[in-house]
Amino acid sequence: MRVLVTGGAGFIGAHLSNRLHEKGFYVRVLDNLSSGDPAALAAGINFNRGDVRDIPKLWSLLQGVDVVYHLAALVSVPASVLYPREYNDVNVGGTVALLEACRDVGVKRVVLTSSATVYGDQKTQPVREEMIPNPAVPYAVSKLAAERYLFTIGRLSGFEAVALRIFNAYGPGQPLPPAHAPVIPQFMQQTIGRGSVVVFGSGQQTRDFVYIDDVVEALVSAATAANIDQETINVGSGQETALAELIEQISATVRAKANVIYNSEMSGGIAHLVADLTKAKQMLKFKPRTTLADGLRKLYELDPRFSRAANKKGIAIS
């Protein structure tokens, strides 16, 4: 099977591309390298630098492709509040451009990586795919719009379409930008470095943290699973963890006490968010295998940024 992965040099994209390559898929990657790194891709993967809004380039890359994984997107929630027009242009406009090209070339299936942020605050947990979305930030709005375009154009054009709503993915290689860094690598870096772990809100807000290998297995299954056309499917761990508990687990993993500062004047975002995995289990045969404790240990041991920093600080890695 031949696949194209947009955003395939990014965090999730590179892990997915490498796993598909291991399984014998022919993999093409398109990435503009705004945050991706082609060095993360295995030898034998066909890498192409470019923008997902470049339809002529897409026509070329889509020749002979059976399945498209669409991961190319801007992903920072805080940045989307500052730059909503840019997020709409890339996340919505880029999706529409890709779908047009898939229609023109005759792709059989498109798998979109959407986001759990589309749910926003819900009255009950865990969240199910049938719940009415309540997006609270432009990033979430852009992802919900991308889903709607995916299903509409897929239905009108005849290709199969599925959206996987990814919860808080983490693992080795996750970027650590200077601003708006993802919570797990940021907290781990600060704890190892004896810096301050700043938590907005009370720290009792909960999230569903899912290890990258589990996310990738769900995505791989979505390439060939039957009867998933026009479906939206949650991908998470199914386990709810408070940020305060996460910090305790990170401290235990790296064997260093975190210096926690709570900023109650800043919003901690959505109060609670955890995935109902019923559909994923039924449709993708998905079963998350990595507990948070095991995932944090793998991140600590496998990501050289943390293992090297720990060695410099004299922290033992078992």
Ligand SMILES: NC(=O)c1ccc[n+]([C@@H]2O[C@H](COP(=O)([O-])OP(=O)(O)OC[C@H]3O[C@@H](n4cnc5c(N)ncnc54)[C@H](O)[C@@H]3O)[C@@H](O)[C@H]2O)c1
Given for the second form:
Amino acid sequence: MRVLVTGGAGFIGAHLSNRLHEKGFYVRVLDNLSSGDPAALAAGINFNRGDVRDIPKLWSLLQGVDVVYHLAALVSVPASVLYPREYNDVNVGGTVALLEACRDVGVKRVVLTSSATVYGDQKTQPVREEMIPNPAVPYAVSKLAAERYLFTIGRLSGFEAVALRIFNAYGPGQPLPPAHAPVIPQFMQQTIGRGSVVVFGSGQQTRDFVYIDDVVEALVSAATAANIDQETINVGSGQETALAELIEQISATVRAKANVIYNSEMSGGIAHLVADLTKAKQMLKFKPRTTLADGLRKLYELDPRFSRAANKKGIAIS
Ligand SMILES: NC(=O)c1ccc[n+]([C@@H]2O[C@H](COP(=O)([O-])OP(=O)(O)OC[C@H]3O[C@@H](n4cnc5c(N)ncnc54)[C@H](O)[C@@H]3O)[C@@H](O)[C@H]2O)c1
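Moving on from the form predicted alone, kindly provide the form predicted in complex with the named molecule as a structure.
The next block holds the full complex; its first chain is the one shown before.
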């Protein structure tokens, strides 16, 4: 089977592309390298630098492709609050450009990486796919719009369409930008470096942290699973963890005490978010295998950014 992975040099994209390649798929990647790194891709993967809004490029890259994984996106929630037009251009405009090209070339299936942020605040947890989305930030709006375009253009054009709503993915290779970094790599780096871990809100807000290998398994299944056309499917761990508890687990993993500061002046975002996995289990035979404790340990051991920092500080790596 031949696949195109947009955003394939990014965190989830590189893990996914490598896994597909390992399983014998022919993998083509399109990424503009606004944040990704092609060095993370295994030899034998066909890498192409370019923008997902570049229609002529899409036409040539889509030739002979059966399944498209659409991951290329801008991914920072706080940055989307500052630059909503840019988020709309890339995440919505890029999706529509890609879907138009998929329609014209005759792709069979498109798998979109949507986001749990589309749920926003909900009255009950865990969140189920049929709940009415309540996006609270431009990033979430852009992912919801991408889902709607996917299903509409798929239905009108005859290709199969599936959206996976991924919760908080983490693992080796996740970008750690100086501003707005994701909580797990940021808190781990700050704890190892004996800096302060600043938490917005009370620390009692909960999230569903899902290890990268589990996310990849769900995505791989979505290439071939039967009867998932027009479906939206949650991909999380199904476990709810408060940020305060996450920090304790990170401290235990790296064997260093975190100096935690709670900034209650800043909003901690959505109060609670955890996935109901009933649909994923039924439709993708999905079973998250990595506990948070195991995932943090793997991240600490496998990601050289943390192992190196730990070595410098003389912290033993378990
Ligand atoms: N990481 C998570 O926890 C999470 C959760 C929910 C959904 N997602 C979704 O998964 C996908 C991948 O996220 P990630 O965490 O790997 O982020 P990432 O930033 O590591 O990957 C995104 C990739 O897209 C590329 N890209 C950005 N704009 C592009 C453009 N215009 N043309 C071509 N390539 C472009 C970037 O260079 C990068 O390699 C995104 O669609 C994101 O919305 C991620």
